[in-house]
Amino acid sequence: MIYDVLVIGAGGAGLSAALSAKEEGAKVLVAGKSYPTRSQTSMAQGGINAVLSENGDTIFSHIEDTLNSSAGLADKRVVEYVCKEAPKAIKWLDSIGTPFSRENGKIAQRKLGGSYAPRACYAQDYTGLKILHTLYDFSIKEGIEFLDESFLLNLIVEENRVKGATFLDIKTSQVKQILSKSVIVATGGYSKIYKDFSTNSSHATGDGLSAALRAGCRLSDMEFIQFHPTALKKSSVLISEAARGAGGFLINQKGERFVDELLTRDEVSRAIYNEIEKGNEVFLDIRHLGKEFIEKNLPQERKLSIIYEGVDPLKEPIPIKPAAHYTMGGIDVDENLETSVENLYAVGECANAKLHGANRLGGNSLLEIVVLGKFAGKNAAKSAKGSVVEDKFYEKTLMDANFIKGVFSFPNKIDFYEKRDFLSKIFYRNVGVYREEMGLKGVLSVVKQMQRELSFMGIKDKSPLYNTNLIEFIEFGNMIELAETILVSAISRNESRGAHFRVDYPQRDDEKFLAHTVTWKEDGVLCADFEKVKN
């Protein structure tokens, strides 16, 4: 079987792309390592930006807010396209059944940090979850084929053209190939490198980016990692920006407010981190919003606080901390969302379409996965029409099968779980809201040592059935491969911009660094350079 379009990743971006490709008449398969309803999209809470009425807000303001938040690294053409398409995206989501909250019969909107006006359309504080379930229901209705529990190993590429991908069947540990004329990578971001210091699901390990890097793609702006200001203190579970947008206060244990709660996320995160470094505790206080408002608009926030922190926000302020939340960097794509490998596309958090630049505006990630997801699907379907893929057993599949067989015989002298935990801690401390050269280079040295030791780590569980030990080992390998790209990029950028704040270079330097950091591999060696912004 050879598909027209293979979509890898079953979150909002993947499903939007699949529906669009199907509409173009393509035979589509969506493959994912989990199930669509468990994807990271379900954890997005606050809303999806769109100017639905130019009464107090304008599309121009949406464009300006996005560009201001990006700190100079967004592509103005991409920003304009996405903001102008936003009202159509909401209309489409509404038409297929997304249960948006409403006020006086119209879709309700709220203000998020960094925005000029209330423009985030929402479904209580379950916005991502409701959009994801609607897209999945609609995909089933449209007859799209799914292949769950399939872990991406590598992309099959010959003469710089993609032919498909290899997957590990999680149920059996067998390696299989899926051939396709076009492939869309929509596998999500890499914030789980920070593990317990991240709001993301356990699946956000950057598998798609690592596979793309090995296949010859370029990654860009990998150092830009957004920290969300309000994660629960104990668990790093996200508390939506909607709580601050509705008027929630950030206070310390003395009850003092210390920052404008509606500044951009990087600014608020640094202010909270500073308070914690002073020895203070930090809380999100929404008690004054009242029981009726919280139960109607923020029911999930209350539930999560009670379950994971043991605090009822109706009665007490919520203990919080900043946590890694969103990765702006990703697989470098052109204006058609195609990578440097022919017929290989990338979209969503795993890609860098230059929409968010150095710092994402709240409410724009859900917008990106719908608008650009549909765009990627349409382009991939068109590319497939002129492509031919030979139906044969590819060498990459044999190599990956031998690799998996080899992992079962690795000596397991070193516990990779201990290394994974250590990596997350030194990343949060040294590659977090603040960075400086000595700390970054120290972490890079540790990462390179982990890469050298990988073949001495291995797995304890030798069963082929649902071997999570094997999956987590491969994920760890991907994470330390990406960790090097993040660190090399962060060390190279000797300035502060957006989510990348260098204590030793606290000023923004447009003369030298109004540019994208680009990394790629040549003969297995990581290379890095800067490319000037095209605006």
Ligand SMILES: Cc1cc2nc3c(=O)[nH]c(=O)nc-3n(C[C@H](O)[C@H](O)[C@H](O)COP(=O)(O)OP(=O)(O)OC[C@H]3O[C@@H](n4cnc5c(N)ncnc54)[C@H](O)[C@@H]3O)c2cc1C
Second form
Amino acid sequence: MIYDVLVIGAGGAGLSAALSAKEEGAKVLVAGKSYPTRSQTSMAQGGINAVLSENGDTIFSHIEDTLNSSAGLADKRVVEYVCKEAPKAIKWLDSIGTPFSRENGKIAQRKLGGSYAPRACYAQDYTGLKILHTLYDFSIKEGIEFLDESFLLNLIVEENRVKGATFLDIKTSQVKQILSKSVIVATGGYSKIYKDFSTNSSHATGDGLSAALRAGCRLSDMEFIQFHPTALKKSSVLISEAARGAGGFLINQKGERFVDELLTRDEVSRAIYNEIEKGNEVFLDIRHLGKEFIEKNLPQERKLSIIYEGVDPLKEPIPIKPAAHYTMGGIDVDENLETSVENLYAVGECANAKLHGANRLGGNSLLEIVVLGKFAGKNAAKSAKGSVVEDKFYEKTLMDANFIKGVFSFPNKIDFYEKRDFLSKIFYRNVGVYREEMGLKGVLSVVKQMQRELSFMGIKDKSPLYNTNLIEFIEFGNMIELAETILVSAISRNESRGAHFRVDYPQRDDEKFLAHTVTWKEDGVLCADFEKVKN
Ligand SMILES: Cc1cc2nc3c(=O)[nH]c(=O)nc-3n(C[C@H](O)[C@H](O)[C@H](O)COP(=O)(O)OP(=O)(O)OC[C@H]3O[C@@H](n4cnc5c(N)ncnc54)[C@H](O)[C@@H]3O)c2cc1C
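In place of the form predicted on its own, output the structure of the form predicted in complex with the named molecule.
Following is the full complex, with the preceding chain placed first.
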């Protein structure tokens, strides 16, 4: 069987892409390492941006806010396209059944940080969950095929053209190939490198990015990792920006407010980090918003605080800390969302479409996955039309099957779980809201050492059935591959911009660095360069 479009990843980006490829008449398969409704998109709470009426807000302001937040690294044409398409995207989501909250019959909107006006459409504080489930229901209705519990290992590429991908069947540990004329990578971001210091789901291990890197794609702007100011102190579970948007205060244990709560996320995160470094504790206080408002608009935030922090926000301020939340960097794509490999597309958090630049505006990611997801699906379906893929057993599949067999016999001399914990801690400390050269170089040497030791780590569990030890080992390998790209990029960027703050270079330097960092592999060796912004 050869598909027209293989979509890897079943989050909002993957499902939007699949639906529009199908609309173009393509035979589509969506493969994912879990089940579609478990994708990280379901965790999005705050909202999805769109200017629904030019009464008090304008599409021009949406474009301006996005560009301001991007600190010069967004592509103006992409920003304009996405902001202009936003009202249509909301109309479409509404038409297929997304249960948006409403006020006086109209879709309700609220203000998120960095936005000029209330612009985020929401479904209480379950926005991503409602969007994702609606997209999935609609995909089933449209007859899209799904292949669940299939873990992407590698992309099959010959003469710089994609032919499909190899997957590990999680149930049996067998390697299989899926052939397709076009492939869309939609596997989400890489914030889970920060493990317990991240708001993300356990899936966000960057597998799609490392597969793309190995397949000859370029990754760009990998150093830009957004820290969200309000993650719960103990668990890093997110408390949505909607809470601050609604008037929540940030206070220290003395009850003092110390920052304008609606500044961009990087500024607020740094202010909180400074308070914590001074020995203070930091809280989000929403008590004054009242029971009725909280129960109507922020019910999930209240539940999460009670379950994960043991604090009822109606009665007490919520203890918080900044945590890694969103990765702006990703697989480098052109204006059609195509990578440097022909017929291979990437979209959503795993891609760098240059919409967010150095810092993402809250509410713009859900927008990206729908608008650009649909665009990627359409483009991939079109390029599949003129393409031929030979129905044969590809060498990559054999190599991957041998690799998996090999992992079962790797000596288990070093515990990779310990290394993974250590990596997350040194990343949070040295590649967090503040960075400086010495710390970054120290972490790079640790990462290189981990790469050398990987084949001595191996797995303890030798069972082929649902072997989570094996999956986590492969994820760890992917993360240390990506960690190098993040560090090399962060070390090269000797300035501060957006989410990348260098203590040793605190100023923005447009003369030298109004450019994207680009990394790629040549004969297995990582190369890096800067590429001037096109605007
Ligand atoms: C707590 C939280 C709250 C957020 N709130 C908002 C918000 O209010 N507004 C907003 O705009 N943004 C928000 N975001 C960001 C936004 O939700 C994400 O950026 C977006 O949903 C990413 O969608 P995606 O489809 O690209 O990836 P995901 O939803 O992460 O989907 C990736 C898919 O790829 C699959 N996958 C991964 N690796 C593999 C592999 N090796 N093989 C096969 N499949 C694989 C996964 O299982 C999943 O199906 C929030 C994020 C978090 C974590």
